[in-house]
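One chain is shown next in structure tokens, namely the form predicted alone.
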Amino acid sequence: MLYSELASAFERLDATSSRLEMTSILSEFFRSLDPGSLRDAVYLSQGKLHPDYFPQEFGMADKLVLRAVAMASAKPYEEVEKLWIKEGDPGTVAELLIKGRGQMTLFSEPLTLERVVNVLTSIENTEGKDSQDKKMKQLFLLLRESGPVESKYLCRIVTGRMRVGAGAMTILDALSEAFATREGRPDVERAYNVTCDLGLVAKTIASGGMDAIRGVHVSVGSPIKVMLAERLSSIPLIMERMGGRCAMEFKYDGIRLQAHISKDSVRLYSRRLEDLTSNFPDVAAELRACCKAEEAIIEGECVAVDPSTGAMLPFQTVTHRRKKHGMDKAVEDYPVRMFMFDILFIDGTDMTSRPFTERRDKLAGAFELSEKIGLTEMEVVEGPEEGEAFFARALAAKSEGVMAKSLHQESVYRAGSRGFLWIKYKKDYEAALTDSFDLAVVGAFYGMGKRAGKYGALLMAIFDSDTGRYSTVCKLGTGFDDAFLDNLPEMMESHLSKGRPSDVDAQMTPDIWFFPAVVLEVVAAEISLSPIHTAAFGVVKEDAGLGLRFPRFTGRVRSDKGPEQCTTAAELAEMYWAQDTADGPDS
């Protein structure tokens, strides 16, 4: 397959903001590929060579890519850099300059997808002395053989700017349209949720059809999309929803980890599929030592503890373990304990289809507990009074609240889904709003007065899981301290967009646009109808969206969440109706 065919498909995707049109473009293109090429095409459409959970990166900054562009276009570096300052995107710079270069006849062999993948793999694996120079020269060789459009997407891939709107849900829609039926779409999504590998799903359905997709199973080494909880505003409401009886666990204030335990090793993944094994080597070693099975996948909350008293410490403490350097000292200075709460796989048995009670029993029997490895505090409660008493115990133990879990036979582990099989409840849920919001930064406004020369406010957005798009919900200007504002430009630099990103819906125009990537935790006084924000537009009122009144940053950057794990439009609407001030949906 020629790489130019893939680049052409990217160009068509980049030219539309319609998810239906994107799905149609991808579906048609996917049908034209053999399964092996399809797998690589799916990864590259997201700017990668592997599934999301692989830690490898290309490691090429803009200026290194500009050096390769200068060599390939035979232009002075100063001229290339000047154009980059104007355009803000190395891909656009490469396209413009290589278009002006004209046809180079010396390299007559067409550039294939296989060659592109091989060279990009080499770039990714290049380390050690002179690695940056070697990476640049390898990219130059590809650019030398590329046309303008191919060059644009090569540069965007290696700099992490491959944003053509091909999100996971859009790709799954396209695969279903190309190789399945509408009825088969849930099976395709399930295969993705239990493997977190779009390329594998694509190759499987293209080569084996729906029978092969239904045969995709949980396996050690492939992270599983985590199951999520719903919210309710009181213990009595929770007990009513659960039928008067449920399991209740302490909700710990730590980092949720999914541990993949094999015979000789353990890998630890965050909820956004980051490999955090190197950040918690003590936890990994203790899990392997305590596990009675040869293979298992478990989930737990990793909580910082006071080394002198063993008392649990706030979330901010455990985040010291997310540093890239000095981990030996961090392990010593910030001891942690893992509280396990679910088991998804053990010695060849997929536990996700088993009810919660069976999973909990299997988890308890699979480990020898220790000071570092334990089970979540859990109790079966019957009625609101027992629930309130357990909630009080959780708060006294420095937990942030409780998780209520269904005891019914259908209480399976729903990978990647949110539902009322699990319900979370925290103390602040008694207020008018029932939770904080996880929002993506999509824009910034320049500051004035004391904030002159800095970003003074941010444009924040929720994620619409039905459309795969981001919609604005508030302008956020409070809760920032000076240190956060000082570090904000550097935090956001790699996510700058020249204009409004194609997957962002907004009526408000900030001074600077960002691609959705950074997630912040925000609280607010109320959700109200908004004529200027696009979140859940038309859901409550035909010509209005929903916005947050008096939003405030909590100080918590949700580095454990990706933008697609933001608060969703459906959740926002549910929280609007749950407010004491909101009229019912039939009013």
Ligand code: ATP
Second form
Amino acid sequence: MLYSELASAFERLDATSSRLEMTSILSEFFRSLDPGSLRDAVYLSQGKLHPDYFPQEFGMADKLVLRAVAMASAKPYEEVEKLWIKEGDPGTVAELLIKGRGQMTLFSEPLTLERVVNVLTSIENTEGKDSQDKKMKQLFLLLRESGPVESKYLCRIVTGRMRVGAGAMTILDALSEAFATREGRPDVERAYNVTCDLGLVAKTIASGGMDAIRGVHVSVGSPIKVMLAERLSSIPLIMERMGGRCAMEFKYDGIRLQAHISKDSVRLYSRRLEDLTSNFPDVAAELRACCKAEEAIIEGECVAVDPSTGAMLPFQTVTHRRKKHGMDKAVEDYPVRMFMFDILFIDGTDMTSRPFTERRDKLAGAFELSEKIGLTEMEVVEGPEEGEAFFARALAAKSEGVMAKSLHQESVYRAGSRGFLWIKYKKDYEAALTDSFDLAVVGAFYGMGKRAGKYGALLMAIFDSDTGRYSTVCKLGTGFDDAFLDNLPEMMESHLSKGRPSDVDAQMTPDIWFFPAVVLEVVAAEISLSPIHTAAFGVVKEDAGLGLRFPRFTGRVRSDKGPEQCTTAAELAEMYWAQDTADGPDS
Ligand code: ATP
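Moving from the form predicted alone to the form predicted together with adenosine-5'-triphosphate (ATP):
Below is the whole assembly, all chains and molecules, this chain first.
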């Protein structure tokens, strides 16, 4: 397959913001590909060569890419850099200059997708002495053989700015449309949720159809999208929703880890699929030592504990384990305990389709418990009184609340989905009107007075998982301390965007735009209808979005969440309606 065909599909995607149109462009394109090319095309549409859980590092900063562009377009570097300062994106610079270069007749063989993938893989793997020069030259060779549009996307891929707006859900829509019926869509999504590998799903459906897709199972080594909990505003409401009886567990405030235990190794993944094994080597070793099975996938919450008393410590303490350096000391200084709550696989058996009680029994039987590895505290409760009593016990033990879990036969592990099989209830809900929000930073406003010369406020957005777009929900200027504000420009630097990113919907214009990447936890007094914010626009009222009143940063940067794991438009609307009910029908 020619790389130019892929680049031209990207170009058509880039020109539209309609998800329906993107789906139809992609499905038509996907149908024309062989399964192998399809897998690579799907990865590249996400700017990657691998599944989601592989950290993609080409190791090419903008200025290195500009050097390759200068060579390929035969322009002085200074001229290229000047254009980059104006345009902001090396991809656009490459497109403009290579257009001006005219047709190269030197190469008779057109550039294939296979060659592009090979060279990008080689760029990714080039390390050591002179690696920067070597990477630059390999990119130059590709650019020399590419036209303007092809060059644009090559530069966007290697600089990590491949944003054609087609997120994972759009790719799944397109794959279903191309190779299955509409009814097959949930199975396609399930296959993705249990593998986190869009390329694998694409190749499987293209070569084996829906039967092959239904045969995709969880496996040790490829992380599974985590199951998430809904929220309700009181224990009696939870008990009612659960049919009067459910399992309740302490809700621990730590870091969620998914452990993939194999015969002689263990890998630990965060909920955003980062490999955190090197941050918790003690947990990994203990899990292997305590697991009676040869292979297993389990989930638990890793919490910092006081070494002398064993008491649980606040969330901030365990975040010391997320450092990049000095891990040996952090392991010693910040002891942790893993509270396991689920098992997704054990010795050849996919447990995700088994009911909660069966999973819990299996989990309990699969481990010798130790000081470092335990099970979450759990009780089967009946009625609101027992529920309230368990909640009080959870708070006394310094948990942040409870997790209610359905005891029904259908209470399977729903990878990647949020539903009422699990319902969370935190002590914060008693004081605040709603749960906290996890919001993406999409813009900043310059400060005034005491904050002159710094960012004074941030423009925050939610994520709409249906459309794959971000929409603004508040301007956030409260809750920051001086150290945070001083650090902010550096934290946001690599996410700067020259203009409004194409996947952000906003009516407000900040002084600076950012690509959605950094997630902050925010609390607010109320969710109200908003004429300026675009969140859940038209959902509650035609011509109005939803906004947060009196938003305040809690001090918690959600580095364990990616922007696509922010509070969603559907959740926001639900919370809006829930708050109305709480205030009574007349309010
Ligand atoms: P969400 O996970 O719902 O997006 P969040 O990450 O902001 O939200 P919370 O709302 O605080 O987290 O609650 C869910 C999280 O609680 C889980 O993802 C998990 O990390 C943690 N957790 C703690 N104890 C348990 C438990 N017993 N069972 C399941 N999850 C638990």
